[in-house]
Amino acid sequence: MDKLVVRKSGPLMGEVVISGAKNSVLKLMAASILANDVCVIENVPNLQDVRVMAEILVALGMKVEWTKRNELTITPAEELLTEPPYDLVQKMRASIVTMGPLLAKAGKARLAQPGGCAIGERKIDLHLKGFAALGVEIKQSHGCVEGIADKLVGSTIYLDFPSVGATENIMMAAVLAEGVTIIENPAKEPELTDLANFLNKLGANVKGAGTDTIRIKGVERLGGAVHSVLPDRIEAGTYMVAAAVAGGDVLVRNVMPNHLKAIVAKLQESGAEIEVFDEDVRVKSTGKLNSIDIKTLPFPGFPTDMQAQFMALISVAEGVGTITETIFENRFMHATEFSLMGADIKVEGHSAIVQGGSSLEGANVKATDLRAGAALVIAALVADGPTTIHNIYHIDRGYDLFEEKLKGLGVDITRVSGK
């Protein structure tokens, strides 16, 4: 299994283009089941999670072609299966957002419960509880679910947490009911705005994504598309933290600023200096910074997938900074590994208490979920001597030329091949 080592690099320095959103690309994928005509995706990060998603579009009977780096052309299937493979299934949370376009396209769905990064539990009782009120018979039995329905029928739904793959989920099962449906309490996040916008491309009617409520109505037919990929602004966060904890100057590129307030407003409460142009963000940093609190929330809060980033930057800030999780309950895996790197970190229920100014040191650590695998390797760029980072394929589900990217910014980061 490959591994990465990364010695301490000094000020990073130069420019950082940002690629596609993994969180939405995914999505914009699994739409594609909904569409009668041929959908081109561009901007489209080629990672280990866009690749098992397209081997469960293939497995349904769908034809998915890279036609260049970073563009997919998506067939529909002549015979739509409504049974991605379980094997598939079991190695990407995301997979379940199939579960709403199958049950709209052909009545019925069947799904493994879905694996991924062992962050929580991450149950998907709303996205069933979504289903039955558009009409949906659900049944779970052996580790499976499963959704018949005679036709899909509008409803308002109300969600008791504003769970993005919830909201997903329903926003594309009804997309093709019958009459009005109604999502209070939804999601708000940057990506399923950006689905929405991808949905009405192919001919959908939904308004109001972003927004306190989002409304529905149903369509008889969707067409194709074609639709570019909004910018991965976790990705963006993810170098920005980078560039403050090694300290340097750092242009990041392609990004939509709008989407980085809450990263940005942290990073300037630390000490790191930022500028906010149109489509870029300058990060410049001594190195030296101060310690912060950081508490997750839903869009437009402090997003979940940059805790650990940030428990990187705290562990070698000046003070005692929390960070409490609010979104998953099993969290601070990662706390275990920055600790062997020498960070002073108690975790405490939903809190963890990092006393920061530690001195790091390399050692041999391993990616727990894709963002700590991140996280780690920001914690290696000023740690004395190597780090090697085990699990890495982690990282591959979610960060396109990582390595690249982080060597034209001056990180001495090498990936060494297992067998």
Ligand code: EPZ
Second form
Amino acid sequence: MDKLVVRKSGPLMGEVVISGAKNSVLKLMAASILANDVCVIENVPNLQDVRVMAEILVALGMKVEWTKRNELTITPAEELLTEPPYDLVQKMRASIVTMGPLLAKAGKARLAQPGGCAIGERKIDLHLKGFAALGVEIKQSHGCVEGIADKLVGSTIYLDFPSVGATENIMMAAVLAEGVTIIENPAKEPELTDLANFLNKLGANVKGAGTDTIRIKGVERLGGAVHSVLPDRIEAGTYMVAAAVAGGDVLVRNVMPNHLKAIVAKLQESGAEIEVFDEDVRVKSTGKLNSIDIKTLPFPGFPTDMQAQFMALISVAEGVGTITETIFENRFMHATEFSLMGADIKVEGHSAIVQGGSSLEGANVKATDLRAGAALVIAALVADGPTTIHNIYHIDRGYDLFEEKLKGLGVDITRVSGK
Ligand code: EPZ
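Having seen the form predicted alone, the form predicted together with the named molecule:
Every component of the complex follows; first up is the chain already shown.
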């Protein structure tokens, strides 16, 4: 397995251009199952997860081609199959979002039941509750979840928790349902709004994405569309934190600053200087930062996907900071890895108390999930001696051109290939 070796890199300088959002493109690809004409998706990041989703669509009978470096052209299946293969579903939890579109388009779907993962239990009960409300009969047996419906009928669905995946799946199931579907207490993440915009371009009637109520009026048929994926706010946030921790002056380009408010606020509170432009943000930092407290929340609150990167920041900042994780039950696996580098972190239930001011040392550490991997790279930027990061397949799942972009800012990073 490949490893990354990162050495202390001094201030980061220059520009980094942000790619399309992983957590949007995967859903847009799933939504293309609903289309009856060709879909062209632009600004697609070239990620492992995108390649897996493409393989799933191909396995369902669709045609997926890279028509340019960052452009996918997706052609509908002549005969749509409804069972994404087990080995692909197991590779990526986001594959569950093919279920809504398959139910809407074909009236049935059967997938391997996604299990828990390193960051938590990751149940799908809210997805299934939503499908059932639309008239789908759900069966769970032999490790699979299966849905069948003669027709889907609109309904009002209240989500106990604003789950991103459940909101997206129900929204995609409802676009072809008879009548009106209302989703109360939906997720408001920007990637979900991007999905709603794409569905509307296909001919759907979705209103209210990004607000407290989503209203979907079913239509009979969806066509095709051309759509550009919105910028990845988590990728942007990762480079912003890297610049704040290592110090320097970095222009993070092609972002939507509205989606970065929580990250900007927390970086400013820690002492970094942030300038916000229309489509760019500039981070200037001396590398001397103050500790901050963080609580992860659904959007527009502080994103759980930035929690690990901020743990790296607090570890080297002045003072004590508390991180409270409210989205996932078990998203502190990276604390142990930071401790191997000399960080002082105590995890108590849903909180991590981070004693700042640690002098980090390079060590052998492993990425426990995608964001944890990126966070270890950030810690390595200020550690004495080389840090070797293992299990970087997690990073490859979600960061486009990661090493190239970091090298462009002056980071000393090398990939070591291995079996
Ligand atoms: C999406 O996951 C993202 N993944 C995650 O990004 C992100 O961390 C998460 O949203 C929260 O923002 C993709 O978009 C592919 P949820 P998702 O459903 O949809 C519980 C990354 O690093 N829950 O909002 O799976 C669940 O167990 C990844 O890019 C139920 O209890 O998130 C979890 O604790 C990691 N029942 C919480 O809700 C359900 O039916 C949030 O899950 C569904 C969810």
